[in-house]
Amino acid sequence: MPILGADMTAGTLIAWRVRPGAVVQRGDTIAEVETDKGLIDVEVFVGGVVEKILVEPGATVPTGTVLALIREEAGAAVPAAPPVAAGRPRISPLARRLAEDLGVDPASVTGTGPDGAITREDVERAAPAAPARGRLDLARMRQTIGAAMARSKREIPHYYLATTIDLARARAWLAEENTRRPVTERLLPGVLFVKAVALALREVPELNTVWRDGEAVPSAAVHVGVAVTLRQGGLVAPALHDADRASLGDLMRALRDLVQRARTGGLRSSELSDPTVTVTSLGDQGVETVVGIVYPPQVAIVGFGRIVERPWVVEGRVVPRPVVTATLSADHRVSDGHRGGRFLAAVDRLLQQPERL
C-alpha cells in the first residue's frame, strides 16, 4: 500500500486490474486504491509475473502492507498486463458513496469522466430529486490536510520570501505565441510559471529535495506538484513529471490532463508520491499574494497570485505593467534566505525570456 500523502496511514483496495499469472512491466497500473483524496491508480515499479494476490478488494490496510507478490523475470519481453474482466463500472470514491446514499446503481449511470469513469456529477444527474452529498468526504479530506499542515508547521522551520515580477514580456510573447496555436493548444500563464520554477530549481537544487529520516535527500529529477482545487472542495497536488525537460506545449497538455483526472478520480500513485516541490496559485480567485505551507516531505512551495496592472518604473518613466507576486516558503533546515532569494531571482529572470522556456 503506497504512501500517497504526508499523513496517509492506510488505504482501501478497491479493485485489481491484474490476476495471478499476469505479466506486468514497470509503470503498469495494477490496482485501484481509495484514499481521502480520491481513487488512485497504483503503478508497479518492477516487471515480472503476478505470483499471488494478498489483499482482496474492499480491505483497508496500513501503508506499507504488501498487496501482491511479483516474480521478477529478467531478460524476457514483457507485454502489457491483461485487464480485469469488464463489467465493473469505474467510479470515483465520492461518487460511489453518493450512489450508495441515494440508492443509485452505478451500472445504470453513464460516466462522463476519463475512460467513462462515473463522477459525482453523473450520480447527481441520475438522482435529480436527491440532495447532494459530500460533506463527510470533504470533512475527511480537510482533516487529512489539516493534519499534514499541522505537522509541517510543528516540524519545519519555515522562512518566507516574496518578489514582484514584471510580466510585460511574458504576456506579449504569450499573446503572439497563442495566435499560432489551435485554440485547444493555447498556453496559459500558469504553464510559464511551472516551467520557470522547474528550471530555477536546477540553479538552486537545495529546494528540489525531500526530507527523509532526518536528512535532506536530493532529487535528480524535477517533479512539480501543482495544487488543484477539487469541485467538491479540498485539494490535491499531483506531479508534473520532469517538468524542467518538457516543452511548454507538452507541459500544457499534461497540466490540462492532470487537472481533469484530479477532479474526476483518475490520478496515478506516482503522481501523488513523486512531487519534489509544489506550485500553488489562487490568481483565478482574485488573490494577489499566496504564501503556502511546505508539504512534507518536500522542502519548498512556490506561490503565484493574480496578474495585476501596477505602476512600474521603466528607464526612468512610470508606466503601467502587468505584474505578479511570487512567494517562496521553504525549510530552513535545507536552505536559507540567500539561496531562496537566488531562486526567486532566477524565476524572475527566466520569465523575462519566455521564448527560451
Second form
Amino acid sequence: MPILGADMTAGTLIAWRVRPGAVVQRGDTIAEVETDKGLIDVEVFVGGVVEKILVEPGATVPTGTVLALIREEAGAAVPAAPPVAAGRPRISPLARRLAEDLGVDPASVTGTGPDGAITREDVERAAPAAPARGRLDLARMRQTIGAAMARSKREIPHYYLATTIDLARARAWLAEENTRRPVTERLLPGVLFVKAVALALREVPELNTVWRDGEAVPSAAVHVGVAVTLRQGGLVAPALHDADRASLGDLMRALRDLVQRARTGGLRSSELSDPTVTVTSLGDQGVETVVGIVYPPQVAIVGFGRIVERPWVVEGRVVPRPVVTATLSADHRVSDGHRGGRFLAAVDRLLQQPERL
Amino acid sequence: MTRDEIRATVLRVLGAIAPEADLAALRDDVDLREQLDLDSMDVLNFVVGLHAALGVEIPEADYPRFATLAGGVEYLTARRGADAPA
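Show the same protein again, this time as the form predicted in complex with its partner chain rather than the form predicted on its own.
In what comes next, the whole complex appears, and the chain from above leads the way.
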C-alpha cells in the first residue's frame, strides 16, 4: 500500500486491474485503492509478471503492506492479460465510483449493460434513498489535512517571503497568444506561474528538495504539486511531472487533465507521492495574498493571489499595472531567506519574458 | 436552435462542470461564478464545452458576457442566429 501523503497510514484496496500471470510494465495501473484523497490508481514501479495477489478487494491495510508479488523478468514481451478479475462483477470505473459514493455493493446489483455489465443507471436504481458516504469521506480528508498541517507547523521551522510582480507583459502576451490558439488549447495565467516556479527551482535547487529521515534530499526532477480544490470540499495537490521541461501547451493540457481527475477520481499514485514542491493559488476566490503551509516531506510552497490593477511606478511615472503577489513559505532547515529571495526574484524575472517560458 | 434549446445546452454543460449543483435553482441574472463556485479552470472548461456542443468559439474578450446565465444565453443565441424567443 503506497504512502500517498505525509499522514496517510492505511488504504482500502477496491479492485485489482490485473490478475496473476499478467505482464506489467513500469507505470501500468495495477489496482485501485481508496484513501483519504479519494480513489487512486496504483501504478507499478517495476516491470515483470504478477506472481501472487496478497490483498483482496475490500481489505484495509496499513501503508507499506505488500499488495502483490511481481517477478521481474528482463525483456518480457508477452502481452498483458485482460485487466478484469475473474468472478468479479463487470462494472465500469464510473459506475464503480458511483457505487462507492452511494454505498452500493456491486455484487448485489444486476447489470443491464453489455454482457451483463453494471451501468451507472443500475447503480442508481440499487442505491438506498440517502447516500451515506460523502460526508464521512470529507471528514476523513479534513482530518488528514489537519494532521499533515499540524505536523508541518510542529516540525518545520517556516520562514515566509512575499513579492509583488508586474504582470503587464505576461498578461499582454497571454491575451495575444490565446487569440492564436483554439479554445481547447488556451492557456491560463496559472500555467505561466507553474512554469516560472519550475524554472526558478533549477536556479535555487535547495527548494526543490524533500526532507527524509532527518536530512535534505535534493530532487533531480521538478515535479510541481498543484493545489486543487475539490467541489465537495477539501483539496489535493497532485504533481505535474517534470514541469520545468514541458512546453506551456503541454503543461496546460496536463493541468486540465489533472484537475479533471482530481475532481472526478482517477489520480495516479505517483501523482500524489512525487511532488517536490507545491504551488497554490487562490486568486479565483479574490484572495490577494496566500501564505501556504509547507506540505511535508516537501520544503517549500509557493502561493499566488489574484491579479489586480494597482498604481505602479514605471520610469518615474505612476501607471496602472496588473500585478500579483507571489509568496514563498519554506523550511529553514534547508534554505534561508536570502536564497528564498533569490527564488522569488527568479520567478519575477521569468514572468517578464513569458514568450521564453 | 431556439433560445430554450440553447439555454438547455448551457445548463447541460454547466451540469458536467458542477455536478453537485441544483441547476433548476440557478438564477438567470446572478453571477454564475458565485452561484456555482466556478474557478478559472471551470470557466475554460465551460467555453470548451459550449464550443463542443454548439460549435461556437468564444474569444477570451467575450468571457464577461457569460457572467450570468441570461447574458451567456443571449450571446450564444445571437452567435447562432437563433430566431425563436424563450
